[in-house]
Amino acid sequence: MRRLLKSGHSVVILTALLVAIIPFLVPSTFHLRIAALVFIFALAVVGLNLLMGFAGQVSLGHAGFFGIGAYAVAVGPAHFGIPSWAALLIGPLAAGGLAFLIGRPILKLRGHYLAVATLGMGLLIAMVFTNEARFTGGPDGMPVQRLELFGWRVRGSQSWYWLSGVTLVIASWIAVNIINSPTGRALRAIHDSEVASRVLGIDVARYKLIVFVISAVYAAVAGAYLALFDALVTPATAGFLRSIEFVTMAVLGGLGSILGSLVGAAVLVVLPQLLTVFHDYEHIALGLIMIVFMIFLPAGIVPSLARLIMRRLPSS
């Protein structure tokens, strides 16, 4: 059992099982829509968790990359005649390219300075989407053409449930393999001490840039999925509040936990639906629940519960 809890691949298997089982447990397509949203947001948070949880680099601007993916599938087909599947590939490439260009100077900063720099980056990207109205529709946003794959038009909650669920399983598998590779060990060393990492011969700047680009690609894929799923994109997709939402999901689920990314996304997507019974007090109830989580599970939901289970297991 201890080995199972420590194994990264058990997270991938558990995620795959959840994706396979949920359709048999929920009564309507509305619940499948909520589950699809959880998977899409979890996809972005897995990438952010690689950056924050394993490399220790704060980002308050990841919604900018999320927005690049979203607007790529909107602007590409509408203004340039690019097929939606090609736009789905172009968005993450563009986000990864931008992350590569701005990552090296930004990642020289640390702590609060890095947080402010990434915040500024995200705000600038959101401003471009708002001001370039002839391409993006301005503050009102623009419609998004449906995704077509090999003649199959992807629409409806059920189709997007399976597409986003399978993508999340693959993304989790890739993340686990990165974590277990020499790159993952270098990231953990950087997280503990950049000075000590340099002394050990680790190219700190290179590994920080690698994980920054990877996390941007994860965010852009998730953004493209959300825009294609909703068939609409607005500048709020790349807004500051979206970035804060991603960070909250990562911290709530557990930094340094791939499964925590899914749990954090599930809490922040599902809880508001459950709390609608409180009407005007919905946000107060949500805030109180989050405070209680962080007081009693300070390391995040998944790592805290995992430690609790490990303590209760026999040591042999």
Contents of the next structure:
Amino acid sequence: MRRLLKSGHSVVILTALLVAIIPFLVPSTFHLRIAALVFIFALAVVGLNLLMGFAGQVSLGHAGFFGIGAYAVAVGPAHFGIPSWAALLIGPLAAGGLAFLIGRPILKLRGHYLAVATLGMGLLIAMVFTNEARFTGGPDGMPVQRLELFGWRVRGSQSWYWLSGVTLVIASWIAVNIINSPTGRALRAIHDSEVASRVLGIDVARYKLIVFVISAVYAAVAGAYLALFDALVTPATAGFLRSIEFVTMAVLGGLGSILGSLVGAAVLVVLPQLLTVFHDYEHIALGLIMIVFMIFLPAGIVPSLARLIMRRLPSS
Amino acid sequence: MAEFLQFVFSGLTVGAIYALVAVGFTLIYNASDVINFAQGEFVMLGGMITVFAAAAGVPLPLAALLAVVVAVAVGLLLHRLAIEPARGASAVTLIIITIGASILLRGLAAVVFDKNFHSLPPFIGGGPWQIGGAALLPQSVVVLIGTGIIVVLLWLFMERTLIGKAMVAAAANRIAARLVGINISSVLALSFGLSAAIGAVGGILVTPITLTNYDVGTLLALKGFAAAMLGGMGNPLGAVVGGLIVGLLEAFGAGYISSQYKDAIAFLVILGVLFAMPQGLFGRAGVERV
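Any chance you could show the form predicted in complex with the partner chain after that form predicted alone?
Let us now look at the entire complex, which starts with that chain.
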């Protein structure tokens, strides 16, 4: 039991089981829609968690990459006649390319300086979406054409549930493989001490760049999915609050935990839905819950609970 | 020339408020390594409470005093109820707590007050003064002088009083400060109270010019954070200079280049500075221990 819990692949299996079981447990397509949203957000958070939880690099601008993915599937088909499926590939490629270009100078910064640089990057991207109204519809956003895959018109909560669920499982599997690879070990070494890793011969700048690009691609795929699912994009997709939301999901669920990314996304997507019954008090409740969670589970929900469970399991 | 002067005036006015927010960030950061994302909410509370107290018939000076007192109480409560219980948690956990607090305070303000924009009458009457062809609002002068007074008072407090010196010592080295008998927990509480007071005063001063509503804190926190980093995190003087620079960059960017991209211009310059000087303008280069 212990060994299964410790090996990363159990997380992938668990995620796959969840994706397979949920449709039998929830009563309506409305719930499937929420579940699909959770998967889409979790996709972005898994990427961000690779960057923050494993490499220890903060980003307050990941909604920028999320926005690039989203606007690619909106602007590409509408203005350039690119089919949706191609735009779905181009967006993440563009986000990855951008991350590759700006990654080196930005990742030289540390801690809060890195935070403010990524924050600025995210704001710049969001500003372009707001101001280039000719292409993006400006502050009001623009509609997004439905995705067509091999003649299959992807629409409705059920289709998106399966598409985002399967993508999340694949993304988690890739993430776990990265973590267990030499790259993953290098990243964890960098997290512990950059100087020590450099002394050991780890090319710190290169590994940080690799994980930054990967996390940007994850975010862009998630952004594209959300835009296609909602059939609408607005600059808020790429906004500062969205970036903060991703970071909060990652920390709330647990930094360095892939399952935590899913749990963090679930909490922050589902909670506001539940809290809408409180109308005006929604934000008060949300803020309170965040504070209480972080006080009592400071390492994040999944790692804190896992530690409790581990302590009770017989050691074998 | 008149145009140039005009941009200087408006840039310095906004910049002064960014500077106050940045100083608030710096105080709390120095005491605890926490970036307090609820910092902008103190500014919002200062403005909103003054507006509503004044509307209820409280004379303006008393309303302003009340706003500062309430903001300080909120700052102390934030420390006592949310930061203190999470002692020992990582910096990023504490930051998420302050984000939660910021959402909570915004939600409270929307319920207790409302979601509309509000203004205050200027503190000095009379129309704008003409200086070199540019119009200078009397209230802008109030903002600048008020900011100046706060900065000088803060400096005197840090340099001349024992409590202030304890704060400086705790910022320099927390363990050493504890060893010489400084109560770190009190220093932390004090930094939250002080930051809240500074933010609230900023909010009161600027409300006659920029208006306020329950949601103004987010953007202010963001700009103040950028200003603090530009100046070099942990350096109060750097925070003030950083705030003024960000304000001026925005005003000139909006005036000469593009009002749509004014924030972009400010952030591009900040990025450029950070690439050249990774510790900000006045920050010390850190040494990492292995």
